[in-house]
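Just the one chain here, laid out as structure tokens, in the form predicted alone.
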Amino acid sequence: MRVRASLKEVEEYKPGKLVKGAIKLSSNENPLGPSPEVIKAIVRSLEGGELDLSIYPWEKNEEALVSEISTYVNASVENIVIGAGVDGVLDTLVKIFVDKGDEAIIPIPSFSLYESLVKIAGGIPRYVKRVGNFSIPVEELTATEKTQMIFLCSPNNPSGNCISEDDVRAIIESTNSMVVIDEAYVEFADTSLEELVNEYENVLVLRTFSKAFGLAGLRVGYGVLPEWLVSQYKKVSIPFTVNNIALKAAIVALRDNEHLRRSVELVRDGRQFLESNLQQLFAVYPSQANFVLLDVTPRKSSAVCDTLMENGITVRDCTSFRGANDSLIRISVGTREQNAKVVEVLMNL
């Protein structure tokens, strides 16, 4: 059977390793898990019949989540869309903007799904190599008439650094292309760029419930879009992408401010612990996310990952990220005990 030619250039997504019995620090998940209030609410709703798994998600439940998100990000409900994780929102957006032969700019290394979705749509990724501590050379992000999208991950995955507001403004104002700011890790950072959506018609911001809110297994993400784009998004998006349980869980998670506070505090403390201890051994890049990036030169990343695995810890070998070398590993921040175990193993390499 014939498949589309564009798929020849697409590589299968490589998730973080999951090994039974091992400490999983490979996928940037919340070490505290979801809010206990989320679990209680789901159980109550299922037992009480509020959540009926035999029917499609109600529009009013989607509207309720959008309303909660609106309050959380201080944006109008008219600017918010939801999807099956940031991945689902990205998939819809690329379908809107990228046609065969169109171009998208991706500073690398960064989240690999940008590249895959553009290629699946028949588009052509144009890569801009990050410099120094993975900063973006803004002067090289020059759009052409074929450039439809520019992807900015901030904090960036896998490096953990943020792009400055001045640099983002310079990029937005230099192009008519759609500038996508992926803020999946923003709860762990010091700043956000979400308010730029109110100022420009060619910028949007993406967020997720997978990281700080601990709902990675339920797949809920959202976008803050310019109002003109929302109707196009709803036209292209697959119906019912977020299920009833996920909708309920996300609403309750947004209301549990204490669990979010504890999750962020745990990550920031753990991040500082990892950075301060591991910088004695390797180059450690400053992070605003819930992970740290190490350069283990002169060792190879694969060898260090294997050693950690032998000691019951999975981390991310970054060789799968375009533009990353073979000595970079990404370590998700875990519990205090898990972080201490990582440091202990690496100190004994």
Ligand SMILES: Cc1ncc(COP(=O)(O)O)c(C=O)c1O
Given for the second form:
Amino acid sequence: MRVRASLKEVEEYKPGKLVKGAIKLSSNENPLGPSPEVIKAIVRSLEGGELDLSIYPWEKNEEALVSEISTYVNASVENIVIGAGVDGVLDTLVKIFVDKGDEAIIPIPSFSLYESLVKIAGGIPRYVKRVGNFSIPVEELTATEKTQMIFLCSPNNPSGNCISEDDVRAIIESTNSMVVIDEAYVEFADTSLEELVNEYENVLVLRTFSKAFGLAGLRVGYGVLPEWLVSQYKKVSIPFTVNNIALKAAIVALRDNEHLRRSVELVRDGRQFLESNLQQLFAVYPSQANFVLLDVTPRKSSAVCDTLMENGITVRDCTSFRGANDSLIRISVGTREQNAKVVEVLMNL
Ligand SMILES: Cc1ncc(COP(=O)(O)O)c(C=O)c1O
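Previous: the form predicted alone; requested now: the form predicted together with the ligand:
Entire complex below, previous chain first.
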């Protein structure tokens, strides 16, 4: 039996650690969980028969979610596609753009799925190392005629910084490649780049319900795409990729502004708390996301992660990120109590 040669280069995705009973600050989830309105709506709709699990997802529910998203992001419904998380949308996009031998530019360290998907498709990732506080050296992002995609994660996972609008415009204008802006963490940031989709034909923006909306377990994300790309997307995407419960949940989540506001406020306050306390001990990179990145030099990240684990807290050791060194740790912002515990443990190292 023979599998595709391109798989030789692909590594399994390493999710954040989940240890029973431990505080999980390893996957950048919402410490408040989903909106209580979402849970009520799901239970009510299942019990009342409005949600029927034996029926394939309804087109009208997909349309309802797209319509709700279009109001939220202030874009036309013609520009929006949905998928099983940003992961699902990325999977479809790479299938659309990357053929064997094509190239994709990835500033590193960044979210590892870009690299895996490109390799699975038989493409060649071209890595550009971030500099200083993990900013992208824009002059090094030179696309060739083989470059099909450029992945810009903003705020970036794991560094938490955003790319400036000027830099993104310079990149978009210098190339015919598709520029993918992954805004999975944008709700926690001060700015978004989503409006650029109205101006250029070679840029798209990805968003998710996994982070600020607390629905990571349901797998819903979306893309704001130039209109010409939407029909290609619909050809390639797996049918019914977002299930009935997830569709319902995402619609209700978008209507619960108060839960979103509380989630974002909790993260911003907690981020500030972690940054101001931990910078007395380590270098802390300024973050626009729901996590902070620490450099624990001269210690090793693995040793500090072990100590946190011994104290019942899982965080992300960043050695698995290509281009990250062995002293970086990413800690998701938790509840006030969880953040205080993190600080207490690290103070006593
Ligand atoms: C930058 C980035 N993009 C996408 C994702 C995945 O998002 P989703 O849950 O919507 O697939 C993550 C998850 O951690 C992420 O960090």
